[in-house]
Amino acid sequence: MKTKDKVLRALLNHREEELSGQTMADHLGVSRNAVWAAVKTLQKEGVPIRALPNKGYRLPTTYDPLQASYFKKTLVESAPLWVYPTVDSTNDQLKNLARAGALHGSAVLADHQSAGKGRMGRSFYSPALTGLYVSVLLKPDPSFQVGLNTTLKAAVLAARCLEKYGAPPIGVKWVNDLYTSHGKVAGILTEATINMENGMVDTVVVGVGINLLPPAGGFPEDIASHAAALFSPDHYQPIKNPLAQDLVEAYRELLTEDQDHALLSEYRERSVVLGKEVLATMGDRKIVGTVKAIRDDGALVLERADGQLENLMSAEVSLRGDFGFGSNR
């Protein structure tokens, strides 16, 4: 392990105190100049190390990078896990790995995405340092029915994991958005590939992007009205690595049928659109109606003003007014 990596680990393990250069030098068995050089290198790489006169060095508690060494429990031989400081898209990276032979349960984690993806070809804002981006590869049994409800179940598992680590109550907006009372805090993207020989689903990549902290300077103008972070900088404790591990382990079991009923029931309980009036947009077509149900296959059942029911499998849903998990979304 390089000296800079040892210095970074020491600082990560002592976030609540300053470490002098001499203290780290003595502990690591290197010179004080070597520690100083390592700190300078880390700072140039973007690590926010604070140098406090006559006290030493310290990391802010909000600096919470993914650490590959943390995931020994999750790194099983049959399902490797890749950790990146930055990647274009965790979903795209994992799809490339799947084409190269990656196995069921393989995962890609990142601190930053340069080209994060959302539903319907939209981009997903994925800033460095403040978010977590996780994708897991699933290879279903040929008899297993993979559909829209896979996204619903993935949303519930993500909400459970986030609340375990102190997030406020989380609701879901059909089909893939996670909300708190302050706005959208996470999004789910599931992508499947089809075996052209038998027409069956060959692989499923389940991705989640999470806003743990507000980005420096706030969210971009085009999403600032509805985007939110789970935690404020003043009330943040490092959780990224254990949270990522829990998400990977939960998603590896996503296609287990015996939990389907419980997950879909919980999705409905967490729904912020059931019983509400919404605007559903499908290309140039727009429908205003009241959400009457969410079917087991994931379809949204919408009752129009004329009493007719519409079963929607793909649409952009907007809900106006205060509904407990944000407004004007």
Second form
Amino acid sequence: MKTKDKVLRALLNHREEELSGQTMADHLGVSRNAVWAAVKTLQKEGVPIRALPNKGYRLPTTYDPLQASYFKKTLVESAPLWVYPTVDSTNDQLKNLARAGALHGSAVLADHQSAGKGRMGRSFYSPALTGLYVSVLLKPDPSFQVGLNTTLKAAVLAARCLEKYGAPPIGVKWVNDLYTSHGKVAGILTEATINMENGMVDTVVVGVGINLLPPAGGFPEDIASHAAALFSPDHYQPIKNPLAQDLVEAYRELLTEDQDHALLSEYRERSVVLGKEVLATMGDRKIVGTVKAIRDDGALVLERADGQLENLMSAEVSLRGDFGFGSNR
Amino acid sequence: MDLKELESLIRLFDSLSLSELALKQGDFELNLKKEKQRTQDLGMIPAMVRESTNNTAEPSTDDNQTSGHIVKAPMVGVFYEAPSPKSPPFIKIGDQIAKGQVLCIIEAMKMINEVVSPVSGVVKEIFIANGELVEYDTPLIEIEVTGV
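Following the display of the form predicted on its own, present the structure of the form predicted in complex with its partner chain.
What follows is the whole complex; the chain from before opens it.
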């Protein structure tokens, strides 16, 4: 390991107070000058190390990058984890790895996506360092029937992980958007390949993108009205690595039958559209109705004004009057 | 409970994957029961398209020995010809395609499913327009098979 990396690790693991150049030098067995040079290099690379005269160096808590060395052995041994500071899209990267034969459970993690992907090629805004992007590859057992409700289940698992790390209560907007009372904080994108020789699902890539902190300079205009960050910089504690680890562990078990019932009930409890009047857009068609139910297969049951029920398999849904979060979560 | 409420309740019950519902309101009692699962469970992807590897070409007047393979929808959902509205379609008529190549996407419940070709050949016909909703087993694409 280079001195630079050792210095960075020491600073990441010691955020409570300043670390003096001398302490680090003694600890790492290098000269004080070498520490100073390493700090300069890191700062040049964009690591926001603060230097206080006569005290030493310190990283702000909001500097929370993924660290490949964090992940526990058992997790990495069962299938590889690829950790990137930046990648075009974690889903795309993992799909490439899947085509090259990557194992079930392989995961791609990134601090930043340069071409983040939403549904059907919409871009998913992915700012540097303030986000977390995790994709996990699943190769279902041939006897396992992959449900269309996979995205719903992935949304619940993400919500659980986020709340475990102190996020405010999370609601889900059908199908794949996670909301707090401030706005959309995360989204899920599930991509599968169907082998038409047998009609079975070969691979599933489930990806989640999370706005942990507000990006420097705010969210871009086109999404500023409904995007939000989970945490405020003032109270942020570094959680990215343990959170990413929990997400990978949870998603590796996504395609197991025994948790379907619990996850779908929880999805309904977290739903911000159930019982509400919504506008559903399907291509050129728009309908207004009240959400009566969310079926086990994930379909949305909408009651139109004329009393007819419609089962929606694919639509954009928005709540009247706001961007997705109702008062009673 | 008036007739209208009852009607809407029954319709709701019918649309859900419940097999039984019991309701009691004062001296009003209602029991709804559904016959064993509908013939096809919409919510599952792996379909019974196994027979689709058989040659489904209609007896044709074609003299050449190539055969048309019909790729059918493995699930319900929306058919997309391209990965995004700005991208070129995965395939067009006349394209030479290889086994394992992505032919189209079917999306349901925001799950993007890439349909992968079981054969090599030439695209003869695309039956569905971009953005159209397809039912399970709907013919999507015909491929003139040149290799399996």
